[in-house]
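Presented as structure tokens, the chain that follows is alone, the form predicted alone.
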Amino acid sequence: MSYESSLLESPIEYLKGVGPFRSEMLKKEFGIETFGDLLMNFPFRYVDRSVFHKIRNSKEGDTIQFIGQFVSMEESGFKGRKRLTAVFQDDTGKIDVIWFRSTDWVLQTIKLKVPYVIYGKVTRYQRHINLAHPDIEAYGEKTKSRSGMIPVYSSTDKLSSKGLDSRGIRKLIQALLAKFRISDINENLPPYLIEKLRFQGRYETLRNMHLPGDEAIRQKAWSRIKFEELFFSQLQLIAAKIQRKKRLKGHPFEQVGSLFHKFYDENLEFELTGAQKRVMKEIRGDLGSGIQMNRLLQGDVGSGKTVIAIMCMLIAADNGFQCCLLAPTEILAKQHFNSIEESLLNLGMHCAFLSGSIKGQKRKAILKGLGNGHIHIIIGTHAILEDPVIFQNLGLAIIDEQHRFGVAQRARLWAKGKTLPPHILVMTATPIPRTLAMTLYGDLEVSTIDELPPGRKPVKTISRKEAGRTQVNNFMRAEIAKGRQVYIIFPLIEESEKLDLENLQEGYERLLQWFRQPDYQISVVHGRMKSHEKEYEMQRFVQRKTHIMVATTVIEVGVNIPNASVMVIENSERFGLSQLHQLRGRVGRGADQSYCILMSGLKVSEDGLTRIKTMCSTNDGFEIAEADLRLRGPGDVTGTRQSGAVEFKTVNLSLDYKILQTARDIAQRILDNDPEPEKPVHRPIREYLARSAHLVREWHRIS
């Protein structure tokens, strides 16, 4: 074991100032267990403490520091609700300084008419500006000579109560850095790469992450750390792709036969878009290669992914193989089944539908048909993954809205292939930003349908507050009078289905005042209903027996009713951008002009306003996905927060695309020339992977 690894792996309790109690708290709050963990606990911002301001020039909202003296202190309130107010003065004016806690400590420590430096955010109470709980230090030679960039670290109330606020953590890291020398920190990048990218050495980089001398030095350090994070993640993803292509053979679909051509010539009622043709060419290349296809197909709502899925199924059938299509909900799976079965009517194909609600003799017949090959295509929910479902020769598995299926579930699909795993096509109608696709799905091939079918009218999106309710209701009546239908969506409160139901019920009762029976019929769909009840209400809406569907977000994905032209989303500020875009995609599927009306409350957060403005300004799903990434972060955008997605310490995927692209290109070139990597020049990479348990686990798994 090298000195570096032994020092970095030292338990954090052995660092001066920590001890057993604090070490346990650091572990619980931040997962910091070793010296190395603390060293990689980077600041979330820096404060330039080299500049001093004058009180006279300060204004509300400034975060600044002053040099001056406390000239008075006064305590008020009673036990448990004490408040200490001091007056701080420089040669230009005075400012109030307020403490609501630790007042005894302040009274014992702070001296009047002695020079201090105070630092904090200027706020206003009534007509006076003030600082609440500022940083305070005695003014002296040390203050005059210190560097400007002071790191600020994340903390928690529990850690702060034990002296481990940002300043306390800063002291620990300074003590830790004092233990290291240049020779103690090994490089993890080859020398030629450090020189080419003009990086600082790794020891210097880590020091400058915590103690940068100025902004230029800070930026250089952050650039290298960001590159490292992205480079090693891309190295693993690309290696996974290389290894899979070496090991995972696939059924060669060598012919595009009569079924495909008959469908294309006779059943296809419209010309494919250029994007669909390009994607189909990419998939056909995969299917004929003899290597298992693992491809992500992403396309905006209504871009025509289902047609691509059907044509892929027909290529499989032309080569004598069965297919399955897996959807996350019974409603969506049933809709896929109805659509695909209708598309294949004259081709002699046998399709079946399977979900948890299919039981008894009907289920037995489906299982038998899959086992003897009579059923060519099975469409359904998670029920397809169950052990009794055995295929004669599964060759292609399509997963819709793939982020809703876990890794273990996808692995069970692989096992359904008898001699070789089936080809895998995963589809999503949630556009994925380029940076996210490269980090989450960098081991997959990615195809994008970035063109809508001709003739589609963009959905007009407007926002309205409660004051516009009458206008909105009159507009819905006018659309219904034209023979159209309306969705009204209420937000899903995951923590409380009961509140969900109450919210929806209240909205439903309010609607009845405007849309009375028998002139208007209303369907209601929510998460607490049984599957057959949901299906019944959905079918009433599909068959135009009801004019309005009141629902929670159970209709978010996949529901296809071309006659619905209006989508009203209640409390729209509580939805994420991608979810709003998905919901809007339920309308605009017919020839009529469609509308999405975003209702919002009186008080809307800044992020909520940004989401609403974004929705009103664009219909481009990829533009919306980029905005969502900026607002929420990668895990929330894709629902991968709990599914093993890479979580970066320093990278901002919405801003660091160029670094990501550089890291991926370099990782690709290295692995093209040195797949393991084994060459002496790449020894730092190999040794770093061996030292880094969280990385080496993945490396072993894929290689």
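Positions refer to the first chain, counted from 1. Everything numeric in this text was worked out from a predicted model, so none of it was measured. For the two forms, the rigid core is made up of the largest set of C-alpha atoms that agree within 1.5 Å on superposition. First, how it differs from the form predicted together with ligand ADP.
- Core-superposed comparison between the two forms: the C-alpha position of residue 195 differs by no less than 2 Å.
- Relative to the superposed core, residue 298 undergoes a C-alpha shift smaller than 2 Å between the two forms.
- Positional change of residue 270 between the two forms stays under 2 Å at the C-alpha, relative to the superposed core.
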Second form
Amino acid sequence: MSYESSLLESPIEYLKGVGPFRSEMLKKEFGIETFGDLLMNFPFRYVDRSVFHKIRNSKEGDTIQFIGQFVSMEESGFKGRKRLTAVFQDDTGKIDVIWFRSTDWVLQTIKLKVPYVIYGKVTRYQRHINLAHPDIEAYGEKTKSRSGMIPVYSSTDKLSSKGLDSRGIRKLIQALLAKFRISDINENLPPYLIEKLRFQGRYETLRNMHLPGDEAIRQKAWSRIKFEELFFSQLQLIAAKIQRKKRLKGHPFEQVGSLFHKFYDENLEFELTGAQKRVMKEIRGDLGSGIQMNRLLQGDVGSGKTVIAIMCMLIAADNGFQCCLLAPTEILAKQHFNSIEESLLNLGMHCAFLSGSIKGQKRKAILKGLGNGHIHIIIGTHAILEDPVIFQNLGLAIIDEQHRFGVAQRARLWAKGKTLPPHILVMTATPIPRTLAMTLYGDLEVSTIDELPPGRKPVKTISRKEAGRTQVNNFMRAEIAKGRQVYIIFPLIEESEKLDLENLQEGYERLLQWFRQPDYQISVVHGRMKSHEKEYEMQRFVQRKTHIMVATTVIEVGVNIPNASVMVIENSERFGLSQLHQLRGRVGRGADQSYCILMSGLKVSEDGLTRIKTMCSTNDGFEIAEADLRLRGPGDVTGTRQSGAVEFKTVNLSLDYKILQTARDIAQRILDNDPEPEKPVHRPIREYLARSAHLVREWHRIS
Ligand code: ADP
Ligand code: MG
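Moving from the form predicted alone, what structure would you give for the form predicted together with ligand ADP?
Below: every chain and molecule of the assembly, starting with the one above.
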């Protein structure tokens, strides 16, 4: 190990001013263990102390510095509640400076009528502006020569109490920077890239992250560090994809045979959209290649993913393989089963349904049929993943609404293949912002249906408060009178299923008052019901025996009832954006104009309002996903907070799209020409990856 890297790897304990106690705390609070870790602990903002402001032009909220003199000082209050007020003056005006603590120290140290620099946040008290507890320095050589931006670091109460507030951390980092020479910091990008992207060297960049001379230098440093983060993660993702393609053989589905063609020519009632055709081509390419497919199919609600799934299953069957389709809920699985079985009726295929509620002889028969190959297609819930389920030759697994399926469950699917793992198609209607798709699924193939079938009328969305209730009820009656059906959704409150049920119960009883029998019939579905009860209620609604379906979010995904054209969402402020979008996707499936009415309470948070506004202003799932990303951050949006896959130190995925695109393009180009990478010019990259091997995330686990 060279001297250079050993400096970066020195335990933080050995930095002057740290010692064993503080080092333990730095480790606990921030995971900082080495000099290198501290060096990479970047400020979260900077204050610009390269400029002095004038008192007359300052306003409340500014965090700024002045040059001037204290002209008077006065103590008030008494023991324990003392306060000290001074008047500070520059050539434009006066400002009050106030201390509530350390007043004795101030009285002893601060002199009147000599120049000082004071720095702090301007606040207003009654009609006067003032600074409380500013930083104070005698104006002299040091302040005159100081330029640049002061870094501000995040700290915690614990660290602050041991002297490691932002200022304390700043001192440590400055001591650290003084130790490093240019030769201590290894370059990790090849010279041609540094030149092309007009970056500074890595040593300079790291220094400037902590001590930028001015705003332009700060920006330059940050753009390089952001690029590094994205570039190395993309490099790993793309390398993983290349590796997987090399390694993972799959069943070649060489022919598109009679089943597929018969379905396409005779059963398909509509022309595929351009996007559906393109996606089908992409998938056929994968299936025929002899390499295992791992493809994510994303398409907005109602974009027609099911028919894609059916055609893929037929290709598998044409090649003599079984397939399975997994759905997140029993209702959805059952609905898929019913519609798919019906649309394959004339093809002589054997379909079966499996869920936790299928037991005894029925279950035995299904397991047998899967084992001996009699059943071609099995549709169901995660019950399909259980150990006793053994296939004769599973060739393709399709997972609908991926976000409900965990990584471990998907791994179990792989294991269901006999000689080779099955091809995998994951379908999701939760659109993933492009940036996230690139970072999260960068090692997967992604197909996107970005077009809705023709003739869809966009759902009209409005928001209403309780005051508008009568109007909303009248509107529902009018729509029901036209023969339409209505969903009313109550939020599922996860902390308390009981509350959830009470909520639903209460809402249901109010509805019974407003929509009385026998004129109006109501179905109720909620998570606590037995599956046959749910199924019964669903069927009554499907058969139009009921006008209104009252439900908790169990109908969130997948349900397809074209005649239902109105959706009322109660307490809509409690729902997340992607959930609202999913729910709304249940209407607008038929030829009629559909409506979504977002009811909300009196007190709605800022974020809640933004969500409702977003829903009212757009139907575009990708736009909604971008807004969701801005509101919640990537970890929450994808439900992968723990995986670290989308956690970056300096990158903000909703803002840094351009840098991500550049980083991805460059990483792709490098690996295309130099897959290992082993060319001498790429040595800095290879060495950096080797050095940070402990940072390498296990990307392949994420999909
Ligand atoms: P999702 O992508 O949300 O799963 P579905 O597959 O349930 O959407 O499709 C929604 C509806 O659109 C279904 O009734 C389906 O039959 C219909 N559909 C799908 N593709 C087309 C198309 N190309 N033209 C007309 N209707 C289509
Ligand atoms: Mg669907």
